[in-house]
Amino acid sequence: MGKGGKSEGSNGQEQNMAAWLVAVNTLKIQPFNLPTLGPYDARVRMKAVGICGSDVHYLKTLRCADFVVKEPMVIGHECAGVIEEVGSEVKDLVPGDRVALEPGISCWKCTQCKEGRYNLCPDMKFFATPPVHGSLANQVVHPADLCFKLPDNVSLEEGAMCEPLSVGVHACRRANIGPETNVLVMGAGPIGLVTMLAARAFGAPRIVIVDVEDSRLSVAKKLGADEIIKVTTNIQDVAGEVELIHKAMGGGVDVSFDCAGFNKTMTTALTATRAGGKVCLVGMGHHEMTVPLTPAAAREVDVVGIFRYKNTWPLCLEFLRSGKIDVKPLITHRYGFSQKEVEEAFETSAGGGNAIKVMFNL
């Protein structure tokens, strides 16, 4: 079940409670017994846990993409906390250290891991990806090398935000964002916003972001988007909207990030991107799409995908420490860790509206 914990057996510590997904739209705070602390592990008291779109998918449908919840599972994977205990071989962490947790444990034996692309490991054990338990709990046990010390000026909530921010950082690396890259972001949800912030930190001089909701575009503008454009869901409007994008950019679009992943957003991204540019598909709205790939290929537009992230926590923490990225405005709602508050928090996150990142303070 991965290091997060197991549903039987106890190590004699105080009773550890966690938020369990037990059925569709049903979360219950119940005991969560921790595994024995291994020599290279750390026991971490959770202090900040964010809600991700995938958590909501699991709550609503008991599945996300090809991952299906078949038995009760502890939810949550965006997290930070304080070290309570470390294994006998852990040298660089001590009790009391504040840490952000990278949620995926790879095998380090397969070809992908050996090539450094451990995010693609077929045997990845990832918080709250069934059947592995997550981190919305009082305490978890996790490999110490996946627990990253927070700089003194970075809060635990910001530490938890390293997880979604890592998606944006990995996307920017895949797309080779730099000071000469003008960027288009499709979608101003949480991932679109962190991708925009990451692109700016990587040096992108001009960023245009589009969305269907005024409220999200308003947030994007406050966070530093150069231009915002409201679009529709109608595929017939693509040509006109591409003209608006080009006008707003004041030149060619070097890289487009599709942070929604729908037929229309990908069609817009492929059409708007200049010849020789790149489209990075980040969002996974549609499992299959019908898009104008041939015209884009004829203009040598490269299409790259991303899956989660790799080796991003140190850079995310440096961006936060230096002030190059400020994720604090993304945290719009906060809840404690009671049965009532857990239910309310997930309702708030699922409801959209003005909610961007919903955070638990434990």
The other form holds:
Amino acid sequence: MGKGGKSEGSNGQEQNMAAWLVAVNTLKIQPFNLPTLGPYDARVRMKAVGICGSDVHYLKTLRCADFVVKEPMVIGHECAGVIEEVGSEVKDLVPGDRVALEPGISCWKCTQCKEGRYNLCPDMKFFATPPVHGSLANQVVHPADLCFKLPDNVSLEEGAMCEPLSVGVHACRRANIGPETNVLVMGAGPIGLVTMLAARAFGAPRIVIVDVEDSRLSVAKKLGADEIIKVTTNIQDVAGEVELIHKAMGGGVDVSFDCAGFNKTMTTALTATRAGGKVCLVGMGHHEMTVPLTPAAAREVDVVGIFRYKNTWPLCLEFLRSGKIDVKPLITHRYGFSQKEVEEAFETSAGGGNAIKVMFNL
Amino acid sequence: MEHTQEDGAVEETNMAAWLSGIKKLQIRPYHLPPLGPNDVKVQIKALGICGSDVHHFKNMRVANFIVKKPMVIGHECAGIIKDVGSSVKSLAVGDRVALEPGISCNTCNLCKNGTYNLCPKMKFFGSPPTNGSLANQVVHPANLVYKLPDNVSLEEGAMCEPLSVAVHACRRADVTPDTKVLIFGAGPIGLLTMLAARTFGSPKIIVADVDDSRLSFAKHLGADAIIQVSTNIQDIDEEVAKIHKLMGDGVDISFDCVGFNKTMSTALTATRSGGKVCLVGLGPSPMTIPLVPAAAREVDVIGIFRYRNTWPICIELLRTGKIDVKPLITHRYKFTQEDVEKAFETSAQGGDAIKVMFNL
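To complete the pair, please output the form predicted together with the partner chain; the form predicted alone was given just before.
Every chain and every other molecule in the complex is listed next, the one we just looked at coming first.
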């Protein structure tokens, strides 16, 4: 793996390099000057960074929902590394510690933060959500309280996987997954798969996963899905698919996770879920959806929304430490930190298919 | 109508309003089942018309419930006990009571888990094929019949049913002194939801509607602010800006008591991150709504189907005067063929008709 991207400045000091999004489909490894280390900060040398669907979306369109990339921005946010230096007030971390990073810095002053729903902070500064720089870099500076020490048996790549896994964990908490909830997962991509793994860790007794792609369904089965069902993108097929789902579940669907977020998947979820159950909308497909909400609401099927996560790193790390969750099979492709490899990595991730999680090793 | 029994005694024939075709209601005899040991026989004295009754009247169906044979209409009712089954201890002849319409099976998981309103075998007054209660008398399980305090009238007893929808919605949406509320629709359900939300402690309530006169009425009943909105989807951004200005702060909970694309889209856009939109109104399906941006702000959508365990609290709220439903009863009719037809016409027209009540 190339260690490219590191270069020395004229005074012999290391020049911090990062992958910058400079234009549509254009990533360039360029110098990235770090801010000074504050008393509560840590400087982390990045070792593992995963690519997220949102990173790909920014690369292709320079925007994601209402967030627009107006000037060059460092990409990447799913990361783990090694502490290089800590600020004067940092007590819990020392240089050499291996840590996973929670990307988002919330304000801690607003009502949302103070009530614990800091993921909804309107002033959130989140790696690679414009205008905040991301972490596909040699080093970053980050608040120490958002750097979580990895147990000895958890690798740096697994540390980087805590970020997508956190989405699955947060969704399972909001949907109240437990030993009595039979779960349906729509979509067997990285988010559907981490949601499935999280649901199992939360005790879900039966998990059925659906997708349009055979190969992704095989991965899901290998990772522990009780049943897999191939579905279509055709809205006409909803009734038939709901029947197949009910048969595969052997009982009612208590919670559905729509990890795709399209009319078809949401319609299927709303129809398949039992009265009094929940549909958790994790995926962000269409902005506006045409769905049979009324008949679902009239069966008291609630729709639970998901935005990133909160307070999930400790639990994710414990799941990984104990082996209750194994994310390693999701890492399907690895690249080094060089101009060429950065470009290839994003192409691979954007291609989907048998690429689940594409990981940089720095 | 009287008839002579075998032993020569003259008995009143029980009459009811039967729905036998589209817009076809006829008062005809209604033979009651025999009184079981756990049943009571109730002389119906007050009965309100619900939007669903009107919908059955106009369409002979509501959603998947189809009227396939003549059915007695009506379900919002109160009356006086005429007879009690042999095992009934809690009620006596002469008691004034309000009736909870739905008989659940009590054996399925949904019932046993306390969500009996979702029972798939529910037998509900006026929901085909179960006969309703716009009749002289009905027979009903005693455990679904609630004694009215002396200061609560029979009409108020009948209002417990729509009030129950509002109370159930406020519970499911978790209305508290911390939750600022926005209500779409100033019809009977929207107005009762407003009254219930106030009782549950909501510090600020805004009501939105297309109809000026209904909005004035909402203000009169205690809305902190009213806003006239359109049916035009283009107006959402402007309306949301106005709502936020009026609220002075975020909308914690929105109740869509209408159930259309426009109202639901506005609700999803106006509600703050982490808030809730409670869909009470049952409009057309499917809906086209900005669901993803709302879900991506963790705005949850809560569904409502009727109610559960609400009569005791409704009766108590009426007894203490914490809620006054009397102003909502705008029109009254008697139980005659002519009046039944007029009553349904009036209710169907909406406008200044909020709750149309039969006095039997």
